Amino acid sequence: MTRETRIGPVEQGLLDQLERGPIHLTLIDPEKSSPEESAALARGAVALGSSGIMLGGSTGISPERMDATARAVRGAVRAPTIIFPEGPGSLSPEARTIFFMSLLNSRNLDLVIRTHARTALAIRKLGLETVPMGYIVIAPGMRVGEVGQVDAIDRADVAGAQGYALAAEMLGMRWVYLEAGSGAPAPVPAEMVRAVRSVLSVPLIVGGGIRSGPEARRLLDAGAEVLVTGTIAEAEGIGPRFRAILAEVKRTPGR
């Protein structure tokens, strides 16, 4: 019997876009924005060139709220809607896709693998497309570092970040995410992004603390292939700083 690793249509679509250059994903927290507000934000972000909408962020998102938000966002945009899970309560068939991610530097094995084992059958039953990801928190980590019981990688520990990222790839994870934490005072250091990119052959996502076009530019020049922003859009909507970040992503040539 031949077994193949099947990449789903959403993941393949993102990979196809990466062939043409970096992309942007917009993170929306269903507990901070109503379904109607989330749909409007998604519509504006996608119109500017954001390639997809991630839903997640808060602790304790109810399935009902996730269902309503995912349904509203999918009705507003054709770009993929992807669950960015904070726990089993984040599961919703309305989103159709989930980042199946392991919080690699957590001290809590539930967030590394146990919750995944407990929910894998439910995810398959729901018919969700899974996108396997290694999720790595860089200091300061902010709320995700606290809730995730993370040993955050020091911002100067480039080798540590490289090791976690390469281990994720060697374990078969097809995406790697470096996360400074929502609302972080500064993004992941460009030097760390450059070093991690140099050892990977899978796409590198960078998020947390990105608030301006120049910050986005430094990360893109260092090798980030996907930028994720959430706080700036929640605070200001589709404002000048969000537009500046998207502009930098769009003007970056393919690698």
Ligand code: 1GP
Contents of the next structure:
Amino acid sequence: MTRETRIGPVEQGLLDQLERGPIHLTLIDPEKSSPEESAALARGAVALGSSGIMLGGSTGISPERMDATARAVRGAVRAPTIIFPEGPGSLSPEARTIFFMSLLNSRNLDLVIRTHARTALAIRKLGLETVPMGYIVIAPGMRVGEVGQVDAIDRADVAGAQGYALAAEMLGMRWVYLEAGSGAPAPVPAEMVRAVRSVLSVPLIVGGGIRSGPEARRLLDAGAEVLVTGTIAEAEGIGPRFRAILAEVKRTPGR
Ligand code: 1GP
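Since the one above is the form predicted on its own, can you give the form predicted in complex with this ligand too?
Now the complete complex, all chains and molecules, led by this one.
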């Protein structure tokens, strides 16, 4: 075993893209769309410039469904497929890559580290590329805030968000995700994104409640480097609002 940090090919590919500017990732819930529908969504999203497909949700996903969806999506697009896990049932070698993420502001230690300890050897055996991420839920948090038993960070508590994000980076996590919750009425406040960006060196992912081009613009201007959207494409398909979000991401220059 060598001591170098092992950044895998998918993570390196995303980092290379970030050199050129912010990117977008499309979240697909395998329980909400069939494998065929997921593949079609992925094809449309990637054709518009989305850089990868995250597979996950906050309710029980069976390994069979995850396998079938990951296989269908990988058959449809060349962009990476990354598991966005909600528990051990999310593991599938078909996806090839997983955000190995700790829900940092959960009261449930299972979601902070225990499940990771229980599944790490299995993940290694499956050969999944692990992308280490600190996952931080900002109010309202929506379903992930509930099932994740989260002490959600108040939307005005900028220093609280900065503290968690910087602690994640100091712990060696290479990505930090500020999550308002899927379907949140508003995204993470731009002022919070700006403040977190100002103390962070690693890439900052922002998701939850992003539904329009202007919302995307505000977050990108505040320094978000990766925008994640799920609901908009699941509800409307690859429609005008999804296109508007992608257009804002694509026209933003690198830092
Ligand atoms: C949820 O941040 C993601 O984990 C996406 O949220 O479904 O609101 O786009 P939306």
